[in-house]
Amino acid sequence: MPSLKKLALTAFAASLLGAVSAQAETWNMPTPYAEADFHTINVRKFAKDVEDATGGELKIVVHSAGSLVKHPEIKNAIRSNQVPIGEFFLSLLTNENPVFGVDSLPFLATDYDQAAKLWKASRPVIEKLLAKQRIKVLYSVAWPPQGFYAKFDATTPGDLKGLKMRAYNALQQKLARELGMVPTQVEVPDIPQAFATGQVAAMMTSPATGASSKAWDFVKYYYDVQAWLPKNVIAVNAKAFDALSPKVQAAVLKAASAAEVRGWEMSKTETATKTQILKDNGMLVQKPSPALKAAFQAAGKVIIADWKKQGGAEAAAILAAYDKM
């Protein structure tokens, strides 16, 4: 029979194990995109970095492709602490406040350097607005520059009139209307079916989304207009974050900082790689005609002016800070 000493040691070890287990925490994290998407790959690396840095004290379980919470509901799920952390497309919140759509303003920031400056200029305002909803921003990653996809060759503004265009936020809806198109809300997983059923005949999105949705199966033309570089935000419920120990908080912030740098580099690679995939699968990748580009830019100026008016002092502050960079 085991000695009393051995029994005591076993009990002590079990108590230590129980204490460690009690301290460990698991966060479920909904994300909108498929496993192969570079955003999801980056999020999974972020989650691993957090778990490694905390010795398993905090484990983040990623639920991709809207499997846990649908994309339009993720932000509010974080706010209400239904989930402690999640990823969402920032400009989906434009209906709440125009400022959230700053990175989707057509032709305001059209390359990665400009997009990084715009994020730097807008982040303090966005963080303040989300903090009012008990949401803390961890990091953000830009999508590749947005291009225009169509079923047929569009060379003049008249070619766009009456086309049903997938519009994933309020600013895209305005752009579609300015160009004489009909905006239709379609989430990324539903893009192929939307084209197949005639729900839409055109879309403005990144080469990454075009490749992941196999755009060549339903459209032939891709115009590299580089209209804007929208961003995803990875954010946490403020109460959940505050409940972490200072050591774990520091590990989360460090992993988030690394994920932001890594994610932007992945986005740049994604642009080149996925544009080539569009070409390799028979899509006609080309620059827009001067007339079409002018029409897009003219519509963009109208939208930016309207956004600045609606966004008030906060929008003006962002643009002023951006202009100084």
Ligand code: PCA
Second form
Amino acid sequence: MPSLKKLALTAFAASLLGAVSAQAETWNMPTPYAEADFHTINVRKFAKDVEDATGGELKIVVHSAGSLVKHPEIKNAIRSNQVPIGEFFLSLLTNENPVFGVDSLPFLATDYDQAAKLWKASRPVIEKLLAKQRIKVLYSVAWPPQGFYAKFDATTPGDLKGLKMRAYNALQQKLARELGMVPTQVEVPDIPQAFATGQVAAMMTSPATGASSKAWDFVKYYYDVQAWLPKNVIAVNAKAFDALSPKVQAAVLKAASAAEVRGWEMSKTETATKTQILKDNGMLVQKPSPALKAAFQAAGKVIIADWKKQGGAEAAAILAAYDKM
Ligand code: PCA
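Moving from the form predicted on its own to the form predicted together with this ligand:
First the chain shown before, then all remaining chains and molecules of the complex.
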């Protein structure tokens, strides 16, 4: 029989432990895109799944549209543990290392199957590079295929010359230059303003971002180029993750794999529904002319050749793994 004193001590210890384990943790999560964006909807569901599965032990508070941390700073905010978790556009990091831009190479992977294979081929390398910055990848979701939006009809490559194009990463800037356009880096929340003020007259993005930006307010033409499917990454600070209990870690990882599967499905649905919304709002949705497509493809070849040179052994390894799939 345990002594009363011993029992009381055990109960005391248990209550202390209970108090510790029940202590809820709150994580602030900056994301770049608007509330209605499918990526944000998916992130919110992920956060809810984590909260439900941990009985509220980990609560993730989502701050969308760059409201807590501006998009270009989100990755470094995670790295420095200024925030424990966040979402960013992977190829925004192309300037750090070309390998981060593999999903934005023109015409390398142009549909969901190919994009999924490319993610599988590149994930180990990308995870390793981010792990060096003490960043752990949780999941990644592709945007719908990228098309070309323009204020003016672009039938021949000559129509592009001198056009000011909004860009979202270094590879797109190069592509624009290759096609004779003049690129300017603009974040999604600033797109309508950039068009309204004449800072840009064209862009390359998904039907999802075209619809959420109400592209019909400022451009008439949409060319369904299907050039590539870039991705967002949801990542945590490794130290913050390691500090979680094993049970909470497992819940985060489980919710993350579910979010990855769900996100890719949502993305596929978006492609059709948002292209229809562009049409419904009076935009001229069409396939690019053979001459325009050929110009994009030729420029894409130059981009890929450059990328291979700059990406070295890691880039070659990703392409070799992708080719085998
Ligand atoms: N939308 C984001 C990234 C790719 C996309 O489809 C953007 O335009 O910045």
